[in-house]
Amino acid sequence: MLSKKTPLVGVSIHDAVACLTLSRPHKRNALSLQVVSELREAFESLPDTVRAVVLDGQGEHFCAGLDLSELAETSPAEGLMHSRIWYEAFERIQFGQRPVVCVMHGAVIGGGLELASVAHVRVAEQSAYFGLPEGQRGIFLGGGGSVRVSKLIGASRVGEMMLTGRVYTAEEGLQVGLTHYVVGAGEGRRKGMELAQRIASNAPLSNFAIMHALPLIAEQTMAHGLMTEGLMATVTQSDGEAKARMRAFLEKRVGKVVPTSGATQEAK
């Protein structure tokens, strides 16, 4: 009798929030093609009741990057197809149906940082550290990082990280834009769940517009961007749920925006 393989991506559902966990701690959650495949399948198989996702890693590290053993003997054609598999999986996460909160601790290196850059909100525990050691490995970014990480912190910083092997701490990552929040040890999942629950309470059409239209607008000329913004504003505010929420605000049935306080560091 064949034994069922242990999943490399754990899935748990908490009402409107799903937690997806990289579960390869003995390999520091290195990303093999099997892990990437399971990650894609997990996102695509979530029930319709899920409206936000928390992505984290089991063990001492979020993700130490690409499983280099898969590239050791590849041909150029195989290497290109390897990247295409990552691109397709990550595209479905970034531009899927649900916003993703990534919770990072320990190593967030190479492919691990590429994966984190796919998420819409990032939370780092103080133990997190970020690096792109591709220059020292004799390779180049292959999971979309040259595009996504460069959009977060700029191509110059990405190039310097790759050339010199520079590693950013969690606090440094907050300052340059690799993460939005820094929390204490063991507090990442709690903060991630708090943010995901807040996101899940938004109007779905607003979340869709933020995930899909905002990146598009950022790539457009001003005239095109303003037209796209105007169209999305019209579509979202015409939705029945948006109208109900606006009425609730006007009738003072919901509170106004107020400053938040606490020990959590947040990107300004």
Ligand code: 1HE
Given for the second form:
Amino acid sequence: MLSKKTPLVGVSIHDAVACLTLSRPHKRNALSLQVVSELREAFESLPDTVRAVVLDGQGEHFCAGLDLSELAETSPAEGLMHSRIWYEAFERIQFGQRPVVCVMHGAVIGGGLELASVAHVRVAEQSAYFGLPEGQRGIFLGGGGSVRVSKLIGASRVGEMMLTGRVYTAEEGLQVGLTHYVVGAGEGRRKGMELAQRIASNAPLSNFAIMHALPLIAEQTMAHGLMTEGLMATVTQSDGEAKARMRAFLEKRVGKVVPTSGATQEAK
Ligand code: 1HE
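Can you give me the structure for the form predicted in complex with the ligand, which would complement the form predicted on its own we have just seen?
What follows is the entire complex, opening with the chain shown before.
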């Protein structure tokens, strides 16, 4: 008889922001195929009113990476399919409908860091630490990290992490580009929500361009990139929403850009 499974990804909706929480704390939120599939499903079944997502983890750690019990006995063909399932799910999240703010604490290891690198904004609590112990486990990155984490910090640092087992602290992660923010213990969700609410208030077409066009432009040659950018700029600025927002500024109905503490440490 099939028993009803406890959801491994919690979902709560707060107006335009959804919080998705890895909820397998007894296994340190290790990513089994079931978790990956629930994650994908959770992203894909959010109501249209949700315009940004916060992704975090329950318990002491954000995520211990791949569920090692799943790959211990697999054939090469099964291993390849395993990666493909992760790739498809992660692609849907990165190039889905809504920007994602990932809030990390404790272990952000292996596949956990690969998942975090899918997000568009990353917030680390001071307890967060980043590792890629694939070399020690006798495996390789298999959730897109060779591509995505390398884009964040460069293949040289990724290789060094995997070869030597180096672990970056949250502060070091901020310096090298693994996270955009470092906040105090227990502050991650609040900061993540604040950022997600700000993202949700942007013009939808601007968020679309940032999520979908910017990564493509960054891969293009100068000539192609400028052409793509020009076309995307034309589309966004032609939208009624853009016209209304620009008028609101010119008529002094909205605030100015002001200096803030920026992408730096907040509470100690
Ligand atoms: C796991 C996993 C896991 C914990 N797969 N079961 N990832 C790693 O190499 C990280 C392995 N995990 C750890 O180093 C530690 O568990 C932590 C530092 C994350 C947390 O330590 P701790 O002391 O809080 O917990 P624990 O006692 O080690 O683990 C609690 C339980 O979670 C325990 O199971 P139990 O049945 O004995 O209670 C652990 O076996 C289980 N657990 N982590 C399976 N990862 C697509 S390719 C990606 C490649 C990778 O991700 S490689 C990195 C894999």
